[in-house]
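One chain is shown next in structure tokens, namely the form predicted on its own.
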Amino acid sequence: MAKIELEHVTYTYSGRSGAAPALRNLSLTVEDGEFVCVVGASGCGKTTLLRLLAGLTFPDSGEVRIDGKPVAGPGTDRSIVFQNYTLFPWMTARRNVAFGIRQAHPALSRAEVRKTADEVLQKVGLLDAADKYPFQLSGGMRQRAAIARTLAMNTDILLLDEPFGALDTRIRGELQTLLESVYMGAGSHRKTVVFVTHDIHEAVLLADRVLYMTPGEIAGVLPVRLPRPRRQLDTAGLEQVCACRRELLAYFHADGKPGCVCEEAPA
């Protein structure tokens, strides 16, 4: 069941005279419970895409539907990361956490909102740093803590822009592990999560579907049929994965149509 509905969207920012549009004619569905990662050169969409799925801009043309129902601004069905953090610089960590869950779930206690935030800021490494304040954090820190904000929501879809690029290889790992265990959650029910990421080996390892963007289109789409959990260690080498990344390089060196499905291999 479609989760996500882009319908021949077109938008061009404002103020841009002549400029070609950010997304031109775009259409695209993402399934109930997708994991979809985006990727392409700087420029071409992706964030603006987010945005429109957030609720934050709204197409020139075209309609943006979430459930069936048009995208009318933000909800608290959906959270976003962006890439600079969006820290409300006069709340510590622990009270930027605890904004977003209390945004999301106005009925929880205090106690049960302190409760969360400090759970989430565990997983991501931030516990000790709960009561600074985002100018006291590094920027990986300050990142960790705008992912914490939004996981701790707990909202059925998850939107993140480059959501890991200003970390170090070891806690990027530990948050890619993270992620994917939110998004498969308890039970059968997943999350629906739209990943924007540079990293060719992060879309392979985290995505069901990836989706090459050119300026303002989706040029391609290669699916990933690979088990799950995923892990950096244990993928890194598989033939299955190396196949995959060949493929979406050969996106960004010629714009090329792979036609490679990565599919988990025979036992």
The other form holds:
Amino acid sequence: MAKIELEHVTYTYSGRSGAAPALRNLSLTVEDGEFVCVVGASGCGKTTLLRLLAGLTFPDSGEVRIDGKPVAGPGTDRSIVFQNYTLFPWMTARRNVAFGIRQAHPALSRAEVRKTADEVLQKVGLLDAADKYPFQLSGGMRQRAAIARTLAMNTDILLLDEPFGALDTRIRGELQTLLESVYMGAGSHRKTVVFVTHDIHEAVLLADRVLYMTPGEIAGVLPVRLPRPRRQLDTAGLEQVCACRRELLAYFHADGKPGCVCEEAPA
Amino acid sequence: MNVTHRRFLQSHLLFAVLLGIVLLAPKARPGLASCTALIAALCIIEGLFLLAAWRGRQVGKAQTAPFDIIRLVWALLLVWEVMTSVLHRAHPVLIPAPENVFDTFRSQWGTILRNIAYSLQLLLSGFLIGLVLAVALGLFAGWYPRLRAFAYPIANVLAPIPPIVISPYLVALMPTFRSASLVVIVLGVFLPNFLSTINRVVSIEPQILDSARMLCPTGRTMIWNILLPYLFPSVIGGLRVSLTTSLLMLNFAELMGATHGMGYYVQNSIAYANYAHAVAGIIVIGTVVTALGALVARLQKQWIFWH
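Can you give me the structure for the form predicted together with the partner chain, which would complement the form predicted on its own we have just seen?
Time for the whole complex; same chain goes first.
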């Protein structure tokens, strides 16, 4: 069943420097329980796509539907990690996480909220820093706290905008594993994930399907059929992974311009 | 001998000369009060100076300000004392002697304290009412576009009119003088803070706002859990200016026909040509203002640690 549907979506970004089309007549379906990664050069509309799904902005034409219903605004069935970590500076790491949980699950008791928050903080390796305020945390720690807040909300749909960009390789691997386990869930029901990244390896590692975007549209789709759970180390040298990466790189090179390809495109 | 030592010595030399003149020099002016209160005041000033110099050393920075200020203070007091009490060259009524000014604190302390209490009560209640109203209403007006479009232009027209200008009318309008001055202060604090609260809500960091919108299903959590704490630092940051403004309003209001308060005390002393009391009152007002400012600065440091 289709969880997320975009139908002929056009979105024009109007800034001070004039109007620029961010998405042109884009259609996309994400199945329930699917993990979709979106790659593409900077400024090709990846973030806009996520903001539309989040309900933070609305298309100029076309429709965005979740569970068959048009998106009318943000909702606690979706949670998002922004590219620039946005913790609330007046709350400690734990309170930031707990706040997210309380909003998504108002029925939980105070003790349950705290327990869940501590569990997730433990998983992202921040339990020792739980009582610190964002200004006392390093950039990477803040990003982990923001990820913890989103994962702790345990929503059906996860939207992530380059969540692991600021993290070192090892922590990144740990969080990728964590994300995958959250995605797979405890029971049989998988979550639906839309994950924007600049890292081709990360996309192949995590996704069921990788979308390659050129400015305004989806230019290529690459299914990744690898068994789960996948691990950073286990999958690193697999022939199938290398093939996928090659294919993705080919997309980036398709326009023939030199120098526009890198795994870490400048933000 | 290094520079710091020289500064230290100079200031204490001035202090010693001043003390010597106050205690020993033959006085030419008639009607001088006892110099006990003046000596006590000088000792308090010296103590404050030593404290400031010691604190500067604790911080470890070579500070010049306490030394410069204290030398200026001693020099001015010296000139004042010599021109009035010793040489009797200043106007005998308009320029009171320091002995008489500082003796006012001893003879009038009850009256002065009562008036301070009265002024502060009025100031703080008006200030709090104005600030709370401004933040609460500004928050709503900032958050709901329709309300903002309606309220902002109105406030924008009213805010630049200084409440001081309408205060004589308010005094005539309101049943008591106390209520009139309260309204003046409330207005003076409310309008600018209302406008700036709206502006702050409108210009909230887009990232914070986006996260908040993703997390807050209801307007109530948005306001209580996000907007209020977000605004808090800037409200506290504006506290000092607001406090100064309201103090200005209050003193002005008190000059116009109050029966209590520090502004009234000064005004009343001048009316009876008791300039010693007037100068003492001015010193008290200055001290109270400084103390309030220091208190606010301290609150700012303690409450907005995350900024």
